[in-house]
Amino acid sequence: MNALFLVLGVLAAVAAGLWAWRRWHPVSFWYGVGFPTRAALVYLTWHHIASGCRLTHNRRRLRLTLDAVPVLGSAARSGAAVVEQKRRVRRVDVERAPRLGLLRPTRLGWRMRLRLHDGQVPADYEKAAEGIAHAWRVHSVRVVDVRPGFVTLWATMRDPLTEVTLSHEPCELLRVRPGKLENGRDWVMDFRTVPHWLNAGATQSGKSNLANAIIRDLAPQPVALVGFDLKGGVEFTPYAPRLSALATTRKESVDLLSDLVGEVENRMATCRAHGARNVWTLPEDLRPVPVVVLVDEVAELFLMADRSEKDEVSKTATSLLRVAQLGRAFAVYLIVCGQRIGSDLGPGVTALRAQLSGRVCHRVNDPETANMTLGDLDPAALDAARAIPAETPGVCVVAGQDGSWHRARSVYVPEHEAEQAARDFAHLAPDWNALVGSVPAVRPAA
């Protein structure tokens, strides 16, 4: 008896140790026993799981089998049993899972790399990805690599989105961090890296408060801040003071848009007669200001009420087109809001859509607007998107120049977090008169 209890003490001590230690060190306790316990799992349940999402391929081998076969003669006619042993060799189909790699843990889950079978492709596993994140009771596996003959799974053992908080750490020159990847990375969004961005969201969906966190982060920034709020001003008002300048008619859009066209051009005589490629080739005190472009609703911009309009639609379609075109190389960047885009504006909007190669796509309300920001990239990131609840604000996918893909999440940023953020720092507003006619005098070229 005295040992039952002694067994039992030492139990009941390890269970509250370990719970201890996951309470109040979950990464090392993940680290050290929750991942080796899953990867022991995983190695054990492979070959049943593959076969079960239908991954397995049949090969046929050559089998060495003894045969038990009667012998028929006069010992048989006496009535003995003679029974010979012959061997035969014989094709069998062996069912084979993929073959599994090294498992690397991650502070989420972890990473397992994949060798396909003969005639595969990455598709089957991103078909079957929900099937094996059932089997191994995690929150989602997903292809994150794919190389000539083998796959990379993800699996996340729950969903980092679920709460987003980051750090208030200052953000290098044109980066902001506005929420974290699933991965449980910082979402870094760099426009010298990614110049033009396209967000497009619902209303409740996150989109506003996406472009509260940009605001927030480029504040402090010694850039200017454009804004075009065709919704009469009732969203980037707020920000005025840290606005360089801000349209809110269609008329005032045409005007600020022709002198952004102009101010490109001037930055591209700029480059052209010191022998730079872009701006940032420049001297020091030749180089001009970074100027970020923010437009709200882009629909506006492009629907006309009627004929009378035409001319200045399209005016604002082309400006805009080329902004986009030629901002990259001199620090003009774009960040394209809307709810609704689709090719029913006109082929400004799609013409537009080709060179925003950043993409933010939130929960939308139709499937043209997830296909017309995400479906020329992925079809996988368009099903993800597609997949986003309405009591999940702020989630989002996300997708770089590079093809990937990510979902997201914006950390809450209240609206008057931003504005006081846009109060602060108005003293950093560059004056956008001053600026249009700042560009120094262009010398020939020698």
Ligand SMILES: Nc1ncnc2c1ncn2[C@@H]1O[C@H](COP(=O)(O)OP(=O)(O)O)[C@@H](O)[C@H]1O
Second form
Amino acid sequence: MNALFLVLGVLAAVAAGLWAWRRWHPVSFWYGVGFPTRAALVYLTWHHIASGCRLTHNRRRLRLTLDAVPVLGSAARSGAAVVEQKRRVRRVDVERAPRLGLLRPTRLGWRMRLRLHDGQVPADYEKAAEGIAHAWRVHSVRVVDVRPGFVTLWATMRDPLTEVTLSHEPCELLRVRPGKLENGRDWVMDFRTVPHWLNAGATQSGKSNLANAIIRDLAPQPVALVGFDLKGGVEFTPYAPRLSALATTRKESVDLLSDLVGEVENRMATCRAHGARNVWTLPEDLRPVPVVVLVDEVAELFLMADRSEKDEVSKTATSLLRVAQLGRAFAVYLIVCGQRIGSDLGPGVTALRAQLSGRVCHRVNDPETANMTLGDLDPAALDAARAIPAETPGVCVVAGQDGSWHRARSVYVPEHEAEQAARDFAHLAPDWNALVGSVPAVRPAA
Ligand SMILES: Nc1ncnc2c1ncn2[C@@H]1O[C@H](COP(=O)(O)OP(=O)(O)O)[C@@H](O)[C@H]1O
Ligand SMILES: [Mg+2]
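Next up, can you give the form predicted in complex with this ligand of this protein, since the form predicted alone came first?
Up next: the whole complex, starting with the chain shown before.
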């Protein structure tokens, strides 16, 4: 009896210890206990799960079998059926699961590499991913990193995007960290790698919040910020102290765009004169300040109330496209936000989209906008964007130029926080007149 109490006491102490470990230090608990247990279960059940998800293949194999063979002879003649067990080598079908590589822990789950059976393609695993996620009781399973003959599966135990918090570290030049990716890593937008971004989404989907996060991170950096806000300037006017120029009417936007085109051409001429391919290879004292251009609702730039605006609209479209085409090498970067980005806005929009290699698709209302934003990428990215629910604003699908995509969520940045950053770093806003030389400028009404 005493022994029983002792065992029960030890078990209770171990359970309480594990509970406290998990409660107070979840990270070390995951690596020390959670992950090894999960890994053992994954290996033990893999054959069964692969079979259920139709990922197994039958192979013909020679196997030693025990067969019942009727015995002919005196006993058989006497009327009784006599059988004898005989060993035989036979060809039998054996079901084989794809071979699992080493499971590697990640902060929110694990990664593992799989060897494809002959005739399998990565799309077979994308189709099976949801079934595998249910079998493993995890939030999601994604196929990442495809190499000839192999795929890597990435399992995430819980959705890291339900609550997004970030540590406050300063960002490097032309980098911002607006949120988190689904794999638990920070979402980093690096304008020097991906210069232009399209930020699409319905109203209340989180577009402005992402713009706030970007402005907050760029404000302390030595860059010029320029805004186009044709919805009366309500979005960007509060950030005017940190903006070097702001256009709120069509007339102003035509002038500001011609300033920008002029500036890009100046930079091009400087680079040519110094035999540099881009501004980063110029001598440091000649290197111009990077310009980040934010466009709030791009449709406003392309829509015209009547025919008299036709010339202005086509001028705007041409200039914006020119800035996008040349901006990368000459440190002029674009972030174009839009609720609806359809081909009905004119051919200029489609051409512009082709230049915006970074894509962020929030929840959208019409399939065409999702298609325009992500349609030329992986179809799975499009499905993920369509599945974004309205109750999680800020959740989006992010794609860079290498074709890979992630679910992500921006960190919540209320307007007053971005406005405060704009005021705190107002002294860093380069003067637009000085920046573009003698070209006429549009000053924001601070
Ligand atoms: N990343 C986020 N996390 C939490 N709440 C968010 C996030 N992004 C947006 N929101 C909420 O959603 C509301 C609408 O977002 P907003 O950026 O204004 O959408 P949009 O500009 O697309 O209309 C915001 O007022 C905010 O409360
Ligand atoms: Mg908005």
